[in-house]
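Below sits a lone chain in structure tokens, taken as the form predicted on its own.
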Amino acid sequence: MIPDAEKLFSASTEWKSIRVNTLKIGRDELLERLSEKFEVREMPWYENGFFIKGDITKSLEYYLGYYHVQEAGSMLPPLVMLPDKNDCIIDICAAPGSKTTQMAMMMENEGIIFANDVNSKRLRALAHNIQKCGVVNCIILNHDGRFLWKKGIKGDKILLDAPCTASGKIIKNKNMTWSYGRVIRMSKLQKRLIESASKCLIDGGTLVYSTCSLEPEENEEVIDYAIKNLNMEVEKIELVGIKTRRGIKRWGDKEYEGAEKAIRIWPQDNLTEGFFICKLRKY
């Protein structure tokens, strides 16, 4: 897939990421605070999201919901998707919260979300930290992605940060296990999803396909699927402050349409987790 895969299974990095929760401190504010204990780097890409170092998860600051600590990658979906205060959005695959939360502080805590999640067990995560943020925006839903379009629900804007191998996490486990087999599950079932996110939204509205995967056949496989079978077409995505590559045209024998407008974060080339991030417009 690359030529500098030498890099991709080398990469390391002793800096955490955190992202300032704009709905209960300013962003110098904060940073003015966290600069007195840690040692802070603030993101090219992000003006709201911090690389840091330390013990982030005991501080008064993470206490009180004034940062989250999300995985820099994680940050990318939302920037994409660009939520407004006037949208609905649906976050399918919502658990536990990190995107969730992040839309509503762009929104301002106005709009809707509908945050749902197949997994009784990690909505608790999700409502915990849509508390702790202080959102107020967000209705809870425990529904199976694959049938929410039965509920009848419609967005202006769908999440989807798809279920997956989460291979893209390697920079933080180099003893990850992989299976193929595994991959072509997930596969499936991200065909499934983004089908049912298709039904869920508006004509002319925006979905945002997203995964820490770097398997084509969870990405570029995905949308290619979405693009033959769900009236759906790729916009180009384009971030400032951030290294990207566009999306793998050819895998194998196959050749997936909409690569060349998505993105992937290896990484190697940020020190992120990786990430493959599409935007689609119904039509």
Given for the second form:
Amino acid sequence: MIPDAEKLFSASTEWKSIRVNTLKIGRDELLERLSEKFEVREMPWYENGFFIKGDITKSLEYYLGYYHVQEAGSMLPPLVMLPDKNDCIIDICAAPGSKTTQMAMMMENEGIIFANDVNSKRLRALAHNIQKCGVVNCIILNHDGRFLWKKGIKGDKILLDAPCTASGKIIKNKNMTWSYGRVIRMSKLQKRLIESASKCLIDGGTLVYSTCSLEPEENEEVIDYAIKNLNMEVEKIELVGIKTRRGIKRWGDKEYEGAEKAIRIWPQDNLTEGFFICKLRKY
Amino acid sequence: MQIKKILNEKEIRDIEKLIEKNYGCKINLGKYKVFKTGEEKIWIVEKGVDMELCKKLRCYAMGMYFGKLKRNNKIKLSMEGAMMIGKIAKKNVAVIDEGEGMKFIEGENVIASKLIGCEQNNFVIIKMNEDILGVGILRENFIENLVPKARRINF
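We have the form predicted on its own; now please give the form predicted in complex with its partner chain.
Complete assembly follows, chain above in first position.
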């Protein structure tokens, strides 16, 4: 299943990634300041993303919230969604808030984001990051995402960055444990979450589904489920400057609908964690 | 989060006046919804937020913590509140040099190199070059550090 597998296990991890917080500082000004202290590379696919070598959590700029430490792959789902100033967005599994604060930044602190997470311990980190980034358009909720639709909120766009086995993080955690039973449990949970997400979405609204897992059961299978059961269709994703590969169409005896329009980001291709992203529209 | 009161236009203006009195600058909080939680904490949130809907939800937090009203018409700004005001503040601003700035970030008390219209025992905005580092209290010979523990960095 893994293309160029040997490259995956030797991929470099010495570069860390950060995102400029344009709610507090201009991109060029931060680049100039950081270049005096660190070795900095611009991210080819996102103007507000940089790769940096060094201890990025011990700088004046970090203290001031001028940038947010965020995995490079995790910057992609908001870029696929393209949040707008007038949107009402629901981020169903928001903690610790990297994508939430990125969306708030892209919306220039206007519109509304409902940032939800079931885990009350993780909400603390979410609230901390929202405050530190100077975000004013977020409402932090503590509901089980599977039942969020019962609360009567509707979004123009929804981000479902679903809980997953996180096998795409293997580049940074080569000692991670894996079990097929966990994959299956996650897949069931992800289907419940996408069902709830579809009910929270207005007709014609956009849902971006993502995981940092490599398993088809957690990705293409969930999309296949949404297409067949939830009045959703898959839309093509356009990203420039990053190597992406198509979703997996066949896995064992299963064949998945919509996989050809979903994208996979493999760790060995771009110095990121592995990611799966799919954009769906409700009809 | 328990919202104690959603402030009306007059109450928002009162806070703007309080900021003008303490920091010598005018800001427009009217572009936000402003509300109070326990201990006189002031929060700001995007104006389009439906507060009635939010009351029906299990809401952990909303918007950005701006500051806390204190006795004697004073306000203890949050770091982000200080950043909003710091660049235009004309009084109660303490300028510190880079050496003291690093100490301040670590949570230590510091000594200012310049005081701009500062009142003894009032909250002062800490400025280093063009950056606003947060707030402190001006004591007789030093500035008491008020950086929250979660925000401090040990270099």
